[in-house]
Structure formats: C-alpha cells, structure tokens
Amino acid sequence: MVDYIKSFDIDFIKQHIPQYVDAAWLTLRIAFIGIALSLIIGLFCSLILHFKVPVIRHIVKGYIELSRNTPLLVQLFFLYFGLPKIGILLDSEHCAYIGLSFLGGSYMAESFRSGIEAIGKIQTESALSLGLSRFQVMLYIVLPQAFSVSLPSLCANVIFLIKETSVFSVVALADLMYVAKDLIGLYYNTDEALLMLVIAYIIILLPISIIAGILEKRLRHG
C-alpha cells in the first residue's frame, strides 16, 4: 500500500488542483442553482396534489413519474441534442441547471407530499375553527411541520443530485468529472487523476452528510 501511494506522480497533482478547484466551484454553482429550483419545483407540485387541483394533478403526476423514470443522462441528450432538432438551443451550463431542477424537483415534491400528510387533519381543523384561513393553515402551521419530517429525505436529496453532477462532462460541461477525463486522456495519469476526483467529491459532499446527520439527530429528539 506504501510502495502504491509512492507511486503517485506529486507534481502532477499539484499541477493540477486548480483545474479541479475551478470545477469544483463549477460544481457547487450548478448544483445550488439546480437544488434551489428544486425545491421550489417540489413544493409547488406537492402542494397541488394535497389540494387536488383538477386537471393539473394529473400533470403534475405525470412530470413526476417521467422525471423518476428516465435517467439525468437521457434528460440532458434531450435538452443538449434534441431541441436544437427543433430550433431550441441550449448551452451546457443552461442544460445542467434545466436537467438537475427536473429531476430533484420530482424527488422534493414526493419529500413534501409524505411530509404533508403526515401532518394531522385534526390540527388542520382545530385552526379552521380557531378562525385561520386555509392559506395561513398551510404557512404557519402545516408547512413548519412538514418541512421537519421531510428534512432527512430533503437532505438524502441533495446529496442524491449534487452527486449526479458527474453526468454532467457528456454535454461538454467542465465539471470535476470532465477535468478528470480529460487529464486522463490527455497524460493517461488515471490513478492521480481519480484521487483527485474522489478528494473533491468527498470535501463537498462529506461536509452535507454530516449537517444532515446533526440535522436529523435534532429533530428526533426534538
């Protein structure tokens, strides 16, 4: 294990770092933005199928099963090869932040909608008759409650998509995966290249995990 570790080409890796600091920085960029929208994807949709809007429940339904269905990397060909078939150009970065909020915003609407119903109708009539509207129900009482027994599925979310990132290198976007295909096939250092991608992968998303850890350990007692 000694002798492998010595192995590796230092220089080459300190050369390095700052392609794989900017693409990290890339990385987080698309992945906040893409998280962001997200949620609010989520929360909105998980909010007409509490209330049942007719006809866009079924909408909604649909775009969360297709979205759940088809893999990141088949969403991001569509947008990237796919419309400009139809006049529609999109640049890469626009594609990853249009892929990323598709996808999780499937995923946050199912986190909301377990944490909605898991709310009690018995609260939701107690405020009615204490005078409330159904509107200040909803954000005052229902919402802070749900948003507490979802925070661990939010949490295993976020770190679900700040990982699919790594699809993003097939429509020529410089993430870490890119920079480290990229160095590999350019000096076929494939071994410091990985570690490299692996460090940064673990500095972002080790920091998460454990929040969302100390997060969950809170809420469950209390």
Given for the second form:
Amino acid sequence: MVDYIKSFDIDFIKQHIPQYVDAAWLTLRIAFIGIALSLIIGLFCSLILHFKVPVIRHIVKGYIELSRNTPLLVQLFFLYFGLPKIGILLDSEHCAYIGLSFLGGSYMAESFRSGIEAIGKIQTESALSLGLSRFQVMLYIVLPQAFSVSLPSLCANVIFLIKETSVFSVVALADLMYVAKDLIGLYYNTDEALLMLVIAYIIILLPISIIAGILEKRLRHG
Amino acid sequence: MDNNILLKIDEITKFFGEHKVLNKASLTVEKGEIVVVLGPSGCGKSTLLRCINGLEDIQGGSISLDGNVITQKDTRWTEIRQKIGMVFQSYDLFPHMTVLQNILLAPLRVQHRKKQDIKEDALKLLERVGLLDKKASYPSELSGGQRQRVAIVRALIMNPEIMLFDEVTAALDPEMVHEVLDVMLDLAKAGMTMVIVTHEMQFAKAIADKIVFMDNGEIVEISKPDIFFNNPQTERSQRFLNKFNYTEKR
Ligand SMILES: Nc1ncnc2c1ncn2[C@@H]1O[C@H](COP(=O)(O)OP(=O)(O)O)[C@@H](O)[C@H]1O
Ligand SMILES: [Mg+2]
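Next, give the form predicted together with its partner chain, keeping in mind that what was shown is the form predicted alone.
Now the complete complex, all chains and molecules, led by this one.
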C-alpha cells in the first residue's frame, strides 16, 4: 500500500491541479445552476399536482415519468446530438444546465410533493377559516412545514445531482470527469488522474453533506 | 325580517357521495345568542359548522349571515370567514410559528392591520386567557388546554361576529377542560355570539340560550336548556339524554 502511494507521480499531480480546480469550478457552476432550476421546476410541478390543475397536471405527470425513467446520459445525447438534427443547436454548457434540471426537476417535484402531502388537512382548514386565501395558506402554512419535511430528500437529491454531473464529459464539457479522462488519454497516468478526480468530488460533496446534516438536525429539533 | 338575526341556516342538505349527512337542517342564531349543538357521534354536528364557514359545500338550502346569502357560487369566502371565528377539536396551531406569530398572521396578512395595533390587541387577549408569558413559545411547548386557548385568541383577534366551537375540549385531558370552558364562559358574558358543539352536558346547561339536538343529519329539537334537560320534547332526545345520564353516573 505504502509502495503503491509512493509510486504516485507527485510532480504530475502538482502540474495538473489547476486543470482540476478549473474543472471543479465548472462542475460546481453547472451543479449550482442546474440544482437551482431543479428546485424551481420541482416546486412548480409539485404545486400543479397538489392543486390538480386540469390538463397541465397530466403534462407534469408525463414529464416526471419520462425524466425518472430515462438515464441522464440518454437525455444528454438527445439534447446534444438529437436536437441539432431538428435545427436546435445547444452548446455543451447549456446542454448540461438543461439536462441536469430536466432530471433534477422530477426528483425535486417528488420530494416537495411528499412534504406537502405530509401536512395535515386540518392545518389548511384552520388557516382557511382565518380568511387566508389558498395561495396564502400554501405560502405561509403548508410550504414552510413541507420544506422541513422534504429537506432530507431534497439534500439527497442535491448530492445525487452533483454526482450525476460526471456524465457531462460525454457532451465534451471540460468538467472534472472530462479532465481526468483527458489526462489518462494523453499521459496514461491513470492512478494519479483518478485519485485527483475522487479527491475533487470529495472536496465538493463532503461539505455539502455535512451542511445538509446540520440543517436537518436543526429543523428536526427546531 | 328580524334584524336581530345574525345567522340563518335554511333547510340545508349535504351529501357525502350517496350519504345524506344533513337533511333539511334549519337554525337561526340571533346576535349575542349562544347555541349549543348536541347529538350522538356521527350525526352531522361538525359538518353543520363546516358548512357555515364554507369548508363544505351544500347541495340544497341556503345560509345567510347578516341577511346576505353566503352559500352562492361566487361567495368570497376569504371575506366571509373573517366574520366567522372557528376553533376545532384537534390542536390546529401552526407548529412552525410562535404563539404570537400564530395570532398575528391573519390580522396582518388578511386584514392588513397595523402591526403595532394588533400586537397590543394580541397581548391583551393573551392576558385575558392567562397566557401572556407564553407569547414567544412554540405550540409544541404548550399543553393541550393552552393550545386551545391560543386557538381561541387567534380567532378572536379578527373581531368575528360569531364564533364556532367544534368539540374544543373533547381531545383534552380532564384537568384541562375547565380552563378552556372558562374562557368560553367569559366570552359568553362579554356578549359574543356562539355556536358550540360539545359533549360537556353541565357546561351546555350553564352556557346555552338554546339547545339544538341533532340525530342522523336532522335537527330534531330546538329548546331552551331547562326544557331540553328536564323535559325533552322528543323521544330521540330523551333516549340520548338517558344514555348520557347512564354513562355519567357509572
Ligand atoms: N369528508 C367526509 N367524507 C365522507 N363522509 C364524511 C366526511 N366527513 C364526515 N363524514 C360523515 O358524515 C357524517 C357526519 O359526520 P360529522 O359531521 O363529523 O359528525 P359529528 O361531528 O356529529 O360526529 C358521518 O357519518 C361521517 O362519517
Ligand atoms: Mg364532530
């Protein structure tokens, strides 16, 4: 084991750290935007399902089924290679935003929906009896409570989506996975490249799961 | 028309699917009057109250408040409900808000009153029900009796014209029942119009101007309390009271 670690080419690692740092920022930016969009899409979809909005709810249901039952890889191929055939050209970064939020939206929708459903009817009714509108009941009573119920699964989704970003290298986006594959292809320093890849993901994901854990505890006891 | 009448329920009928839960129920409530609704479990008491503030729709008849029919398609319930305070059996405070936030939510967001004024009102009301020291507590830190008193304050601060109480002590431990009933007695003295569903017979006898006895979705008898308890006018109310005396003595 020690010998194995000693066999690592430290200079190689040092030399390529900046590439990983750039890629990590790119991955983070995609994750951040993709997740923010996922949350918005998810919230809207869950509200449409909750209020049983005619027609649109069936579209939302279809979207959720489609999104949850196709791999992100296939969705990205479709965006990157399929859409240009019908004249819609997207660059890799936009493909990544759209792909991630298309996938994440349905996961977030399910999380929000289960949170909203967990809030008893009596809460809604007592708020309505005070003269609040349906919208106000949602805003002030249901969503704040639903959010703390949903938080664990929302956090799990965030981590899941960050991991999914590793797929974006297939649309030629210079994210972490892409850099690692690139270095391996160029220099055959497989061990070093993969080690840096793993470390980069851990550096991104570990703080997020720690923060998620703290948030969860806070909300549960608060 | 008698302009002392605040609430008029006129032959309302309510179905849940095929099941007729209210059958041509009629009742008038005058300003300042205290009406207690009695009847076996499942006879439609809660449904009657829920129809009054539009939580259930009705399939026949009508309900008027202040002479205006409120059971129409275009009824603006957010306005009507401000005039109708309701307290439920289950503790229904908003768990993510403090006592004061619970109380201030509707006056702030629905009535758009000034925060300073309503805060003063809220503190006065909390003092009146003996809970001033709990204003910053969360519902989970309160006993059942305390929660129900806060729920009453939360409804009162809207300055409703009428208060509806649906078995507000039924889920309480016995030693807490009185603190809630006392608040209601206090309200009665202050002249509030109230419709109360309860199983507390002594309380009903003490507070009611009028007893409404329901059975199987119908209003069977409406009497003054001394007549109802001493000399019930129908066989069904006699049977109901007998059962109660039996269980109370046991
Ligand atoms: N949401 C509902 N759906 C179907 N049936 C209901 C519903 N709510 C109440 N019921 C039925 O209506 C009847 C009257 O109920 P309720 O008004 O709650 O009676 P009470 O308050 O007198 O105990 C009961 O038979 C009950 O089962
Ligand atoms: Mg009931």
